Amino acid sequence: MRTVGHLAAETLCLVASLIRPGTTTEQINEFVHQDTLKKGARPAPLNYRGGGRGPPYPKSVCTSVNEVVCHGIPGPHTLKDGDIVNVDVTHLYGGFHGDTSATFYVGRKLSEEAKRVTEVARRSLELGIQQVRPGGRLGDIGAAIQEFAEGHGCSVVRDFVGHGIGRKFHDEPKVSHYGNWGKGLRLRAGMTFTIEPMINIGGWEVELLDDEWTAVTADGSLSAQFEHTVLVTESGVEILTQRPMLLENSEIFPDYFGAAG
(Lines of atoms letter the chains of each structure in order from A and count residues from 1; the text may use other names and numbers.)
(Lines give C-alpha, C1' and ligand atoms only; values in the text may rest on other atoms or scores of the structure.)
(Ligands and ions follow the chains in the order given, each with its own letter.)
Protein backbone atom coordinates (compact mmCIF):
# COMPACT_ATOMS: atom_id res chain seq x y z
CA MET A 1 0.00 0.00 0.00
CA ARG A 2 2.90 2.36 0.67
CA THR A 3 4.41 1.59 -2.72
CA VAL A 4 1.24 2.07 -4.74
CA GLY A 5 0.31 5.16 -2.77
CA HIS A 6 3.70 6.68 -3.55
CA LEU A 7 3.31 5.90 -7.26
CA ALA A 8 -0.15 7.49 -7.43
CA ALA A 9 1.10 10.59 -5.62
CA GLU A 10 3.99 10.91 -8.08
CA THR A 11 1.61 10.78 -11.04
CA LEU A 12 -0.63 13.44 -9.53
CA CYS A 13 2.38 15.72 -9.04
CA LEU A 14 3.37 15.28 -12.69
CA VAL A 15 -0.18 16.06 -13.85
CA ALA A 16 0.10 19.49 -12.23
CA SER A 17 2.33 20.84 -15.01
CA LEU A 18 -0.39 20.11 -17.59
CA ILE A 19 -2.97 22.31 -15.91
CA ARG A 20 -3.23 25.43 -18.03
CA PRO A 21 -5.78 27.14 -20.31
CA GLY A 22 -6.05 25.21 -23.55
CA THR A 23 -5.31 21.77 -22.15
CA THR A 24 -8.05 19.22 -22.79
CA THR A 25 -9.19 16.74 -20.21
CA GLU A 26 -8.39 13.99 -22.72
CA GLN A 27 -4.75 15.14 -22.73
CA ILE A 28 -4.74 14.73 -18.94
CA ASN A 29 -6.20 11.26 -19.35
CA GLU A 30 -3.61 10.22 -21.93
CA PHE A 31 -0.77 11.47 -19.73
CA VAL A 32 -2.06 9.64 -16.65
CA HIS A 33 -2.59 6.46 -18.65
CA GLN A 34 0.94 6.45 -20.05
CA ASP A 35 2.62 7.48 -16.80
CA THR A 36 0.75 4.77 -14.88
CA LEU A 37 1.90 2.09 -17.33
CA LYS A 38 5.45 3.46 -17.23
CA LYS A 39 5.46 2.86 -13.49
CA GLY A 40 4.47 -0.76 -14.00
CA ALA A 41 1.00 -0.09 -12.62
CA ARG A 42 -2.48 -0.19 -14.13
CA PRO A 43 -5.05 2.65 -14.12
CA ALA A 44 -7.74 1.27 -11.82
CA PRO A 45 -10.62 3.44 -13.15
CA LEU A 46 -10.35 2.10 -16.71
CA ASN A 47 -13.31 -0.22 -17.38
CA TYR A 48 -14.28 -0.15 -13.68
CA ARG A 49 -17.95 -0.92 -13.10
CA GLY A 50 -18.25 0.28 -9.53
CA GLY A 51 -20.40 -2.64 -8.50
CA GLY A 52 -23.43 -1.24 -10.32
CA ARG A 53 -25.28 -2.18 -13.46
CA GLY A 54 -24.26 0.86 -15.45
CA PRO A 55 -21.59 1.13 -18.14
CA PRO A 56 -17.92 0.61 -17.24
CA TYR A 57 -15.92 3.78 -16.66
CA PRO A 58 -14.28 4.49 -20.04
CA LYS A 59 -11.11 6.37 -19.08
CA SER A 60 -7.98 6.05 -16.92
CA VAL A 61 -8.58 9.08 -14.69
CA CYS A 62 -11.46 11.28 -13.50
CA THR A 63 -11.39 14.97 -14.43
CA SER A 64 -14.09 17.05 -12.73
CA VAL A 65 -14.33 20.67 -13.90
CA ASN A 66 -16.14 23.49 -12.04
CA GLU A 67 -19.65 22.24 -11.17
CA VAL A 68 -18.70 18.59 -11.67
CA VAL A 69 -18.50 17.03 -8.22
CA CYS A 70 -16.78 13.76 -9.15
CA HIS A 71 -16.29 11.09 -11.81
CA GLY A 72 -16.04 13.56 -14.69
CA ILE A 73 -15.12 11.68 -17.87
CA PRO A 74 -12.16 13.09 -19.85
CA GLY A 75 -12.80 14.14 -23.42
CA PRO A 76 -12.46 17.13 -25.75
CA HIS A 77 -13.37 19.66 -23.05
CA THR A 78 -10.80 22.47 -23.01
CA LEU A 79 -9.77 24.03 -19.72
CA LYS A 80 -10.31 27.78 -19.53
CA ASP A 81 -8.65 30.50 -17.50
CA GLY A 82 -10.47 30.69 -14.17
CA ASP A 83 -11.66 27.07 -14.12
CA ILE A 84 -10.98 24.65 -11.31
CA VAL A 85 -10.46 20.96 -12.08
CA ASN A 86 -10.15 17.94 -9.81
CA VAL A 87 -7.92 15.15 -11.09
CA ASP A 88 -8.52 11.80 -9.39
CA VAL A 89 -5.76 9.20 -9.86
CA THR A 90 -5.93 5.55 -8.77
CA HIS A 91 -3.15 3.07 -9.48
CA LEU A 92 -3.32 -0.71 -9.18
CA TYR A 93 0.11 -2.15 -8.45
CA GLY A 94 1.09 -5.49 -6.99
CA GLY A 95 -2.55 -6.26 -6.30
CA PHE A 96 -3.14 -3.10 -4.24
CA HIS A 97 -4.80 0.26 -4.92
CA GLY A 98 -3.58 3.80 -4.23
CA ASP A 99 -6.18 6.54 -4.61
CA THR A 100 -5.55 10.29 -4.46
CA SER A 101 -6.90 13.51 -5.95
CA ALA A 102 -6.46 17.26 -5.90
CA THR A 103 -8.22 20.30 -7.27
CA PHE A 104 -6.13 22.57 -9.49
CA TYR A 105 -6.50 26.20 -10.50
CA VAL A 106 -6.49 26.88 -14.25
CA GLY A 107 -4.73 30.14 -15.07
CA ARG A 108 -4.91 33.13 -12.77
CA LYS A 109 -8.29 34.78 -13.45
CA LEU A 110 -9.70 33.09 -10.39
CA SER A 111 -12.96 34.08 -8.76
CA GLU A 112 -13.20 34.41 -5.00
CA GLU A 113 -15.73 31.59 -5.01
CA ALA A 114 -13.27 29.30 -6.82
CA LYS A 115 -10.56 30.06 -4.30
CA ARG A 116 -12.85 29.67 -1.30
CA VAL A 117 -14.37 26.33 -2.28
CA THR A 118 -10.97 24.90 -3.23
CA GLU A 119 -9.19 26.02 -0.08
CA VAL A 120 -12.07 24.91 2.14
CA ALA A 121 -11.92 21.47 0.51
CA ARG A 122 -8.16 21.28 0.97
CA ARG A 123 -8.34 22.25 4.64
CA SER A 124 -11.32 19.94 5.22
CA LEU A 125 -9.23 16.95 4.16
CA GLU A 126 -6.40 17.99 6.48
CA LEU A 127 -8.80 18.33 9.42
CA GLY A 128 -10.41 14.97 8.66
CA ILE A 129 -7.02 13.25 8.59
CA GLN A 130 -6.16 14.78 11.97
CA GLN A 131 -9.00 12.76 13.51
CA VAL A 132 -7.57 9.40 12.44
CA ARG A 133 -6.13 7.38 15.34
CA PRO A 134 -6.68 4.00 17.00
CA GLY A 135 -9.82 4.16 19.09
CA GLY A 136 -11.19 7.14 17.21
CA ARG A 137 -14.53 7.04 15.45
CA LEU A 138 -15.45 7.43 11.80
CA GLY A 139 -17.97 10.06 12.86
CA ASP A 140 -15.14 12.23 14.17
CA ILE A 141 -13.75 12.53 10.63
CA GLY A 142 -17.10 13.61 9.22
CA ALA A 143 -17.85 15.97 12.10
CA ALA A 144 -14.53 17.79 11.75
CA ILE A 145 -15.02 18.24 8.01
CA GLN A 146 -18.66 19.30 8.25
CA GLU A 147 -18.08 21.85 11.02
CA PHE A 148 -15.24 23.51 9.14
CA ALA A 149 -16.87 23.54 5.69
CA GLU A 150 -20.23 24.79 6.89
CA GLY A 151 -18.50 27.32 9.12
CA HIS A 152 -16.98 28.81 5.97
CA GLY A 153 -20.28 28.98 4.09
CA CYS A 154 -19.87 25.80 2.05
CA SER A 155 -21.71 22.49 2.03
CA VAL A 156 -20.55 18.87 2.17
CA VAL A 157 -21.70 16.40 -0.49
CA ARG A 158 -23.51 13.46 1.09
CA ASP A 159 -24.10 11.16 -1.87
CA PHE A 160 -20.44 10.17 -2.25
CA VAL A 161 -18.09 9.04 0.51
CA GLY A 162 -14.60 7.82 1.21
CA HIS A 163 -14.06 4.08 1.33
CA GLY A 164 -11.94 1.23 2.50
CA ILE A 165 -9.21 0.39 0.01
CA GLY A 166 -6.54 -2.27 -0.45
CA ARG A 167 -6.83 -5.29 -2.70
CA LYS A 168 -10.29 -3.93 -3.56
CA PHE A 169 -10.72 -0.49 -5.13
CA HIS A 170 -13.81 0.23 -3.01
CA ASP A 171 -14.38 -1.67 0.21
CA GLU A 172 -15.75 -1.19 3.71
CA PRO A 173 -15.85 1.00 5.69
CA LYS A 174 -17.76 3.85 4.10
CA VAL A 175 -16.23 7.14 5.26
CA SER A 176 -18.84 9.92 5.35
CA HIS A 177 -17.63 13.51 5.27
CA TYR A 178 -20.37 14.70 7.62
CA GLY A 179 -21.44 13.25 10.93
CA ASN A 180 -21.37 13.41 14.70
CA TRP A 181 -18.50 13.36 17.15
CA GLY A 182 -18.02 10.05 18.95
CA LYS A 183 -20.29 8.11 16.61
CA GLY A 184 -19.63 5.44 14.00
CA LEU A 185 -17.18 2.57 13.60
CA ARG A 186 -14.21 2.57 15.96
CA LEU A 187 -10.87 2.82 14.14
CA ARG A 188 -8.10 0.31 14.71
CA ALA A 189 -4.49 0.03 13.60
CA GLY A 190 -4.04 -1.54 10.16
CA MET A 191 -7.15 -0.04 8.55
CA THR A 192 -6.61 1.65 5.19
CA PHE A 193 -9.23 3.92 3.67
CA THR A 194 -9.67 7.12 1.72
CA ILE A 195 -10.85 10.49 2.96
CA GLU A 196 -12.06 12.59 0.04
CA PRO A 197 -14.43 15.43 0.97
CA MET A 198 -16.39 16.96 -1.90
CA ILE A 199 -17.23 20.54 -0.97
CA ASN A 200 -19.75 22.75 -2.78
CA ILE A 201 -19.99 26.52 -2.70
CA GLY A 202 -23.77 26.17 -2.91
CA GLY A 203 -26.09 23.37 -1.75
CA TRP A 204 -24.87 19.83 -1.14
CA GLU A 205 -27.33 18.15 -3.52
CA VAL A 206 -25.99 16.52 -6.68
CA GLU A 207 -27.39 15.14 -9.93
CA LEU A 208 -26.11 12.30 -12.11
CA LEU A 209 -25.76 12.93 -15.85
CA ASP A 210 -26.98 10.56 -18.55
CA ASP A 211 -23.54 8.93 -18.86
CA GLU A 212 -24.31 7.39 -15.43
CA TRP A 213 -20.94 8.52 -14.04
CA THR A 214 -20.62 12.31 -14.03
CA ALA A 215 -22.07 13.89 -10.88
CA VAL A 216 -22.74 17.65 -10.88
CA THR A 217 -24.03 20.12 -8.31
CA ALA A 218 -27.81 20.38 -8.54
CA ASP A 219 -27.66 24.19 -8.41
CA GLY A 220 -24.74 24.58 -10.84
CA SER A 221 -22.40 25.90 -8.14
CA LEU A 222 -18.67 25.17 -8.00
CA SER A 223 -17.36 22.03 -6.32
CA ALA A 224 -13.86 21.03 -5.18
CA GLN A 225 -12.32 17.88 -3.75
CA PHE A 226 -9.07 16.58 -2.27
CA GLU A 227 -8.29 12.97 -1.41
CA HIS A 228 -5.67 10.86 0.33
CA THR A 229 -5.38 7.17 1.13
CA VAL A 230 -4.52 6.81 4.82
CA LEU A 231 -3.38 4.08 7.20
CA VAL A 232 -4.38 3.89 10.85
CA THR A 233 -1.13 3.23 12.72
CA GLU A 234 -0.50 2.16 16.31
CA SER A 235 0.05 5.81 17.26
CA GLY A 236 -2.03 7.80 14.78
CA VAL A 237 -2.17 8.06 11.02
CA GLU A 238 0.11 7.71 8.01
CA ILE A 239 -0.79 9.34 4.69
CA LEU A 240 0.03 6.66 2.11
CA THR A 241 -0.41 9.07 -0.82
CA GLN A 242 1.67 11.85 0.71
CA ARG A 243 3.13 13.91 -2.12
CA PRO A 244 6.90 14.39 -2.42
CA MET A 245 6.52 18.06 -3.40
CA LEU A 246 4.09 20.97 -3.40
CA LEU A 247 1.46 20.74 -6.11
CA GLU A 248 1.99 23.21 -8.92
CA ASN A 249 -1.19 25.09 -9.85
CA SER A 250 -2.88 23.93 -6.66
CA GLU A 251 -0.94 24.74 -3.49
CA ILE A 252 -0.55 28.42 -4.34
CA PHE A 253 -2.45 30.07 -1.48
CA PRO A 254 -0.66 28.75 1.65
CA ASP A 255 -1.90 31.60 3.84
CA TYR A 256 -5.53 31.59 2.65
CA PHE A 257 -6.98 31.10 6.14
CA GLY A 258 -4.24 32.96 7.98
CA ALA A 259 -2.57 31.79 11.16
CA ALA A 260 -5.92 30.81 12.72
CA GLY A 261 -7.08 28.73 9.74
Ligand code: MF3
The other form holds:
Amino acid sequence: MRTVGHLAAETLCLVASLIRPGTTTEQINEFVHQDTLKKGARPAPLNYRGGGRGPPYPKSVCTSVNEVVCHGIPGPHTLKDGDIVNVDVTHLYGGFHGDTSATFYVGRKLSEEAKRVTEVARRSLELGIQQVRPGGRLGDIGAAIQEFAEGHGCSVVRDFVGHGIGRKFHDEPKVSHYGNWGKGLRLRAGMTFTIEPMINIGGWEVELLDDEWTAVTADGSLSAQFEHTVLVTESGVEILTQRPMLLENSEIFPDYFGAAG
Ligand code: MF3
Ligand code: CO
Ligand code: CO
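Hand over the structure of the form predicted together with the ligand; the form predicted on its own is what we had up.
Then the entire complex follows, led off by the chain already shown.
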Protein backbone atom coordinates (compact mmCIF):
# COMPACT_ATOMS: atom_id res chain seq x y z
CA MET A 1 0.00 0.00 0.00
CA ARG A 2 2.94 2.34 0.70
CA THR A 3 4.51 1.56 -2.64
CA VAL A 4 1.39 2.01 -4.73
CA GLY A 5 0.43 5.11 -2.77
CA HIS A 6 3.78 6.67 -3.53
CA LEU A 7 3.55 5.78 -7.23
CA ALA A 8 0.09 7.35 -7.53
CA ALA A 9 1.30 10.50 -5.75
CA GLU A 10 4.25 10.74 -8.14
CA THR A 11 1.98 10.55 -11.19
CA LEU A 12 -0.25 13.29 -9.76
CA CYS A 13 2.82 15.53 -9.21
CA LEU A 14 3.98 14.99 -12.79
CA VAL A 15 0.58 15.65 -14.34
CA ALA A 16 0.59 19.07 -12.63
CA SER A 17 2.90 20.61 -15.22
CA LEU A 18 0.44 19.80 -18.03
CA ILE A 19 -2.27 21.97 -16.51
CA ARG A 20 -2.57 25.14 -18.59
CA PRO A 21 -5.06 26.80 -20.95
CA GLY A 22 -5.17 24.78 -24.18
CA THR A 23 -4.47 21.37 -22.66
CA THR A 24 -7.21 18.84 -23.40
CA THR A 25 -8.43 16.40 -20.77
CA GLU A 26 -7.54 13.63 -23.23
CA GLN A 27 -3.88 14.78 -23.05
CA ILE A 28 -4.07 14.43 -19.26
CA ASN A 29 -5.47 10.92 -19.73
CA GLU A 30 -2.73 9.98 -22.20
CA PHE A 31 -0.02 11.20 -19.81
CA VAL A 32 -1.47 9.41 -16.78
CA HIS A 33 -1.96 6.21 -18.77
CA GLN A 34 1.64 6.17 -20.03
CA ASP A 35 3.19 7.22 -16.71
CA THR A 36 1.23 4.52 -14.88
CA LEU A 37 2.44 1.78 -17.24
CA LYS A 38 6.01 3.15 -17.06
CA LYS A 39 5.91 2.54 -13.30
CA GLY A 40 4.84 -1.06 -13.84
CA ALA A 41 1.38 -0.25 -12.51
CA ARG A 42 -2.07 -0.39 -14.10
CA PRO A 43 -4.61 2.46 -14.22
CA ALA A 44 -7.44 1.13 -12.04
CA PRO A 45 -10.17 3.34 -13.59
CA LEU A 46 -9.78 1.87 -17.11
CA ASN A 47 -12.74 -0.47 -17.76
CA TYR A 48 -13.71 -0.23 -14.07
CA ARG A 49 -17.23 -1.41 -13.31
CA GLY A 50 -18.60 0.40 -10.33
CA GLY A 51 -20.58 -2.67 -9.36
CA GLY A 52 -23.62 -1.10 -10.99
CA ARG A 53 -25.22 -2.07 -14.29
CA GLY A 54 -23.92 0.93 -16.20
CA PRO A 55 -21.10 1.07 -18.76
CA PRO A 56 -17.50 0.43 -17.68
CA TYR A 57 -15.40 3.56 -17.13
CA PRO A 58 -13.68 4.19 -20.48
CA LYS A 59 -10.49 6.07 -19.50
CA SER A 60 -7.43 5.81 -17.21
CA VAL A 61 -8.07 8.88 -15.05
CA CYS A 62 -10.95 11.12 -14.01
CA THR A 63 -10.79 14.81 -15.02
CA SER A 64 -13.53 16.92 -13.44
CA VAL A 65 -13.74 20.53 -14.65
CA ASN A 66 -15.59 23.35 -12.81
CA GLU A 67 -19.16 22.18 -12.03
CA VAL A 68 -18.18 18.53 -12.55
CA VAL A 69 -18.13 16.98 -9.07
CA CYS A 70 -16.34 13.73 -9.93
CA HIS A 71 -15.81 11.01 -12.54
CA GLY A 72 -15.44 13.46 -15.43
CA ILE A 73 -14.39 11.49 -18.52
CA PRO A 74 -11.35 12.80 -20.44
CA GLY A 75 -11.97 13.83 -24.04
CA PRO A 76 -11.50 16.68 -26.53
CA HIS A 77 -12.54 19.29 -23.91
CA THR A 78 -9.92 22.08 -23.76
CA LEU A 79 -8.99 23.66 -20.43
CA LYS A 80 -9.40 27.43 -20.38
CA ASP A 81 -7.98 30.25 -18.28
CA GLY A 82 -9.87 30.48 -14.98
CA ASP A 83 -11.06 26.85 -14.91
CA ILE A 84 -10.44 24.51 -12.00
CA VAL A 85 -9.90 20.83 -12.72
CA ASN A 86 -9.65 17.83 -10.42
CA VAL A 87 -7.40 15.03 -11.62
CA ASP A 88 -8.06 11.71 -9.82
CA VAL A 89 -5.37 9.02 -10.20
CA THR A 90 -5.74 5.42 -9.03
CA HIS A 91 -2.93 2.92 -9.58
CA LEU A 92 -3.02 -0.85 -9.15
CA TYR A 93 0.42 -2.25 -8.29
CA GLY A 94 1.38 -5.60 -6.76
CA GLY A 95 -2.29 -6.34 -6.15
CA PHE A 96 -2.97 -3.12 -4.20
CA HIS A 97 -4.64 0.20 -5.00
CA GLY A 98 -3.48 3.78 -4.36
CA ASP A 99 -6.06 6.53 -4.91
CA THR A 100 -5.32 10.27 -4.82
CA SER A 101 -6.61 13.44 -6.41
CA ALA A 102 -6.10 17.19 -6.43
CA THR A 103 -7.81 20.23 -7.89
CA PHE A 104 -5.63 22.44 -10.10
CA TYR A 105 -5.93 26.06 -11.18
CA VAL A 106 -5.86 26.66 -14.93
CA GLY A 107 -4.06 29.88 -15.87
CA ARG A 108 -4.24 33.13 -13.92
CA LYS A 109 -7.76 34.52 -14.32
CA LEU A 110 -9.01 32.85 -11.15
CA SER A 111 -12.34 33.94 -9.68
CA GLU A 112 -12.66 34.40 -5.92
CA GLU A 113 -15.20 31.56 -5.95
CA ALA A 114 -12.76 29.20 -7.68
CA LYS A 115 -10.11 29.98 -5.07
CA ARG A 116 -12.50 29.62 -2.16
CA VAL A 117 -14.03 26.30 -3.15
CA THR A 118 -10.61 24.85 -3.97
CA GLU A 119 -8.90 26.02 -0.78
CA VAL A 120 -11.86 24.94 1.36
CA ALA A 121 -11.70 21.47 -0.22
CA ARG A 122 -7.93 21.26 0.34
CA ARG A 123 -8.23 22.29 4.01
CA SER A 124 -11.25 20.02 4.53
CA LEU A 125 -9.18 17.00 3.57
CA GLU A 126 -6.37 18.07 5.92
CA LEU A 127 -8.83 18.49 8.80
CA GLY A 128 -10.43 15.12 8.06
CA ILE A 129 -7.04 13.42 8.08
CA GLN A 130 -6.22 15.07 11.43
CA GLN A 131 -9.11 13.13 12.97
CA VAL A 132 -7.67 9.73 12.03
CA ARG A 133 -6.30 7.76 14.99
CA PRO A 134 -6.90 4.34 16.55
CA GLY A 135 -9.98 4.55 18.77
CA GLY A 136 -11.30 7.54 16.84
CA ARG A 137 -14.62 7.36 15.00
CA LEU A 138 -15.45 7.56 11.33
CA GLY A 139 -18.01 10.26 12.20
CA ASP A 140 -15.23 12.52 13.51
CA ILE A 141 -13.79 12.72 10.00
CA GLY A 142 -17.11 13.75 8.46
CA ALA A 143 -17.94 16.16 11.28
CA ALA A 144 -14.59 17.97 11.01
CA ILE A 145 -15.00 18.35 7.24
CA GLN A 146 -18.64 19.41 7.36
CA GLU A 147 -18.10 21.98 10.13
CA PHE A 148 -15.24 23.63 8.27
CA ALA A 149 -16.77 23.58 4.79
CA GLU A 150 -20.19 24.83 5.86
CA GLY A 151 -18.52 27.41 8.11
CA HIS A 152 -16.87 28.79 4.99
CA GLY A 153 -20.08 29.04 2.97
CA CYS A 154 -19.65 25.81 1.05
CA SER A 155 -21.59 22.53 1.00
CA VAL A 156 -20.49 18.90 1.25
CA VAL A 157 -21.54 16.40 -1.43
CA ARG A 158 -23.57 13.50 0.04
CA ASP A 159 -23.87 11.13 -2.90
CA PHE A 160 -20.18 10.15 -3.09
CA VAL A 161 -17.98 9.06 -0.20
CA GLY A 162 -14.48 7.91 0.63
CA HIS A 163 -13.94 4.17 0.84
CA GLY A 164 -11.92 1.32 2.23
CA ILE A 165 -9.15 0.46 -0.23
CA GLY A 166 -6.58 -2.30 -0.60
CA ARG A 167 -6.82 -5.32 -2.87
CA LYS A 168 -10.22 -3.88 -3.80
CA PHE A 169 -10.54 -0.38 -5.34
CA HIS A 170 -13.75 0.37 -3.42
CA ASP A 171 -14.24 -1.57 -0.21
CA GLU A 172 -15.94 -1.09 3.14
CA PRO A 173 -16.19 1.14 5.08
CA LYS A 174 -17.92 4.08 3.45
CA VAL A 175 -16.22 7.27 4.59
CA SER A 176 -18.81 10.01 4.61
CA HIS A 177 -17.62 13.63 4.47
CA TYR A 178 -20.38 14.89 6.76
CA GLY A 179 -21.46 13.39 10.06
CA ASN A 180 -21.54 13.52 13.81
CA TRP A 181 -18.72 13.72 16.34
CA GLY A 182 -18.17 10.50 18.27
CA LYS A 183 -20.42 8.43 16.00
CA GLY A 184 -19.73 5.70 13.48
CA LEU A 185 -17.21 2.90 13.11
CA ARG A 186 -14.31 2.85 15.56
CA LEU A 187 -10.96 3.16 13.76
CA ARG A 188 -8.28 0.52 14.34
CA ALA A 189 -4.59 0.43 13.43
CA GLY A 190 -4.02 -1.24 10.06
CA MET A 191 -7.17 0.07 8.37
CA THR A 192 -6.64 1.73 4.98
CA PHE A 193 -9.24 4.00 3.42
CA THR A 194 -9.57 7.16 1.36
CA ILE A 195 -10.82 10.57 2.43
CA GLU A 196 -11.95 12.60 -0.59
CA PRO A 197 -14.32 15.46 0.23
CA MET A 198 -16.20 16.96 -2.72
CA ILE A 199 -17.02 20.56 -1.82
CA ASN A 200 -19.49 22.77 -3.70
CA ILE A 201 -19.73 26.55 -3.63
CA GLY A 202 -23.52 26.23 -3.98
CA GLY A 203 -25.83 23.41 -2.91
CA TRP A 204 -24.69 19.82 -2.30
CA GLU A 205 -27.11 18.19 -4.75
CA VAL A 206 -25.61 16.45 -7.78
CA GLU A 207 -26.93 15.10 -11.07
CA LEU A 208 -25.61 12.29 -13.24
CA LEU A 209 -25.08 12.94 -16.97
CA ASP A 210 -26.29 10.55 -19.68
CA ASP A 211 -22.84 8.92 -19.87
CA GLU A 212 -23.77 7.43 -16.46
CA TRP A 213 -20.43 8.51 -14.92
CA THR A 214 -20.07 12.30 -14.95
CA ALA A 215 -21.56 13.84 -11.82
CA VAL A 216 -22.26 17.60 -11.91
CA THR A 217 -23.66 20.04 -9.37
CA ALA A 218 -27.43 20.35 -9.76
CA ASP A 219 -27.20 24.17 -9.58
CA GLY A 220 -24.19 24.43 -11.92
CA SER A 221 -21.97 25.86 -9.18
CA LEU A 222 -18.25 25.11 -8.87
CA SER A 223 -17.05 21.95 -7.14
CA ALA A 224 -13.55 21.01 -5.92
CA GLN A 225 -12.03 17.87 -4.41
CA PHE A 226 -8.83 16.50 -2.89
CA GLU A 227 -8.17 12.86 -2.01
CA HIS A 228 -5.61 10.86 -0.07
CA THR A 229 -5.31 7.19 0.78
CA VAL A 230 -4.50 6.89 4.50
CA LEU A 231 -3.42 4.19 6.96
CA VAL A 232 -4.49 4.14 10.61
CA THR A 233 -1.27 3.58 12.59
CA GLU A 234 -0.70 2.74 16.28
CA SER A 235 0.08 6.40 16.91
CA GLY A 236 -2.27 8.15 14.48
CA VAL A 237 -2.26 8.32 10.72
CA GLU A 238 0.08 7.83 7.78
CA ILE A 239 -0.76 9.45 4.44
CA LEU A 240 0.09 6.71 1.93
CA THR A 241 -0.29 9.08 -1.04
CA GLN A 242 1.82 11.88 0.48
CA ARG A 243 3.37 13.88 -2.33
CA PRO A 244 7.17 14.07 -2.61
CA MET A 245 7.05 17.70 -3.80
CA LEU A 246 4.89 20.82 -3.87
CA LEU A 247 1.98 20.48 -6.29
CA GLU A 248 2.44 22.85 -9.23
CA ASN A 249 -0.67 24.82 -10.34
CA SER A 250 -2.44 23.88 -7.11
CA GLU A 251 -0.49 24.67 -3.94
CA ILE A 252 -0.14 28.35 -4.84
CA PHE A 253 -2.08 30.07 -2.01
CA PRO A 254 -0.32 28.76 1.13
CA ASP A 255 -1.70 31.57 3.31
CA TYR A 256 -5.29 31.50 2.03
CA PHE A 257 -6.77 31.05 5.51
CA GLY A 258 -4.13 33.23 7.15
CA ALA A 259 -0.78 32.16 8.57
CA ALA A 260 -2.50 30.72 11.67
CA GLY A 261 -4.41 28.38 9.38
N1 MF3 B 1 -10.92 7.50 -8.11
C2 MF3 B 1 -12.34 7.58 -7.81
C3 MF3 B 1 -12.44 7.52 -6.32
O4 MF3 B 1 -11.81 8.31 -5.68
C5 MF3 B 1 -13.13 6.51 -8.45
C6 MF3 B 1 -13.12 6.56 -9.91
S7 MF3 B 1 -14.02 5.25 -10.52
C8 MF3 B 1 -13.86 5.48 -12.17
O9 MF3 B 1 -13.04 6.69 -5.70
F10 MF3 B 1 -14.29 4.42 -12.73
F11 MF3 B 1 -14.53 6.54 -12.52
F12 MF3 B 1 -12.59 5.66 -12.45
CO1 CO C 1 -11.37 7.17 -3.95
CO1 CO D 1 -9.96 8.73 -6.51
